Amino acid sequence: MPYERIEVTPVSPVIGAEIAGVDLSQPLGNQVFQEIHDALMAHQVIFFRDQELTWDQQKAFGRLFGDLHIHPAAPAPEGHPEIFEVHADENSHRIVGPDWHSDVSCDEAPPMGSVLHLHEVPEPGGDTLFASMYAAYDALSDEMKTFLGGLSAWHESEKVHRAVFEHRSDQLRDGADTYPKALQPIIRTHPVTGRKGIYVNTAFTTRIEGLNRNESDAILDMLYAHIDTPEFHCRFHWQKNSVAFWDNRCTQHQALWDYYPQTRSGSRVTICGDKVV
């Protein structure tokens, strides 16, 4: 794919690319926006280095791709409900996202994508792994693709968010004690590329509709082990002021907590998506 205004360097044969020649703090022309969009569609997750961003600049970049999503459970900085703060240090008891997941897949219309900017990073450590759900789907047998194509699974917020954020029930986006949950197809079709990918994850998925518990657990465990195949992955090493922009519709990611007691800190904006098909 030719690019005129940006430089795109794949980081693995399957998923991920670094983008150079762009300052995300500045307004983007139509050509640059289209090339960034095309790179995201082609590589599923894209990375930028040396980006100094304010929250407002980060939100402005995210809004180029759609309305910004409000997290159902995470507290937000005053005046910035769209900002999801990511922080871990020597006082942390847990981190956000240590298991394979797609962001907020428990929403009826889950996010299209997420833009994470880290301004303080450990050295070494704190990498993020990304997995291609296209590659995971393509590697399934034809018989398994057919079987899974007729199934849906429940994704539930409370499974993760009650313990992680330790908030009062009246601080939730949708009302007191209202944790979103949604029945999503196990195989989803990307609305832009038309490619199919697996859409279950260890963080939010709880059970497969219509199967008994033993059957559901066995199939989900098989899919989780399959998604963990290294050949489907890339690994991003963060540097100060790096940005990762991933497509939640066809990827999963996992944050590594191998840097305690060092600090890893930044902010994320998430872009609204559509109902899963």
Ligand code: SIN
The other form holds:
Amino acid sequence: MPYERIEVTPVSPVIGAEIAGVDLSQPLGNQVFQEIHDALMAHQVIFFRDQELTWDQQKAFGRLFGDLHIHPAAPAPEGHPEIFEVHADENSHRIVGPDWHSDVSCDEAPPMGSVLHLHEVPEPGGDTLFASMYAAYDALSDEMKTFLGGLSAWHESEKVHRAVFEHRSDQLRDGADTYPKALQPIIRTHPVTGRKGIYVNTAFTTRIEGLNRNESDAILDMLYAHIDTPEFHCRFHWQKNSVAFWDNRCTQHQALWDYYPQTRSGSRVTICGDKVV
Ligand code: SIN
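And the form predicted in complex with this ligand, for comparison with the form predicted alone?
First the chain shown before, then all remaining chains and molecules of the complex.
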């Protein structure tokens, strides 16, 4: 794909590319916006270096791609409900996103993408792994694709949100006393590329509808092991002011906590998406 205004360098054969030649703190022209969108569609996760961003600038960049999501359970900084803080230091007992997941897949219409900016990073350590759900789907046998194509699975947030945010249900942002959960197709079709990908993850998916517990656990365990295949992955090493922008509809990610007691800190904006089909 020809790019005229940005430089795009793939970081693996199947997923991930570094983008150069753009300052995300400034308004983007139509062509640059379109090229960034094209690069995201082609590579599923894109990385930028040396981006000094305020929360307002990060939100403005995210809003180019859609409305911003407000997390149902995570605390947000005063006046910035759309900012999801990602922070770990010597006092932390856990981090955000240590298991493979697609962000908030428990929502009826889960987010299309997420933009994470880190302003403080450990050295070494603190990398994020990304996995291509297109590559994982493509590698399944035709028989398994057909079998999974007719199934849906429940994605539930209570366990993960209570653990990560030490949360009580009466503190949910919208005042509801239930944590979001949704029944999602196991194989989803990307609304822009038309490609198929696997849409179950270890953080949120609890069971396959219509199968008994043993059957459901066995199929989900098989899929989780399959998604863990290194050939479907890329690994991003953060620097101060790096940005990662991933497409939640066709990727999963996992944050590594190998840097304790160092500090790793930044903010994410999450872009609303459509109902999964
Ligand atoms: C997340 O799941 O959004 C956090 C990813 C990271 O900290 O690398």
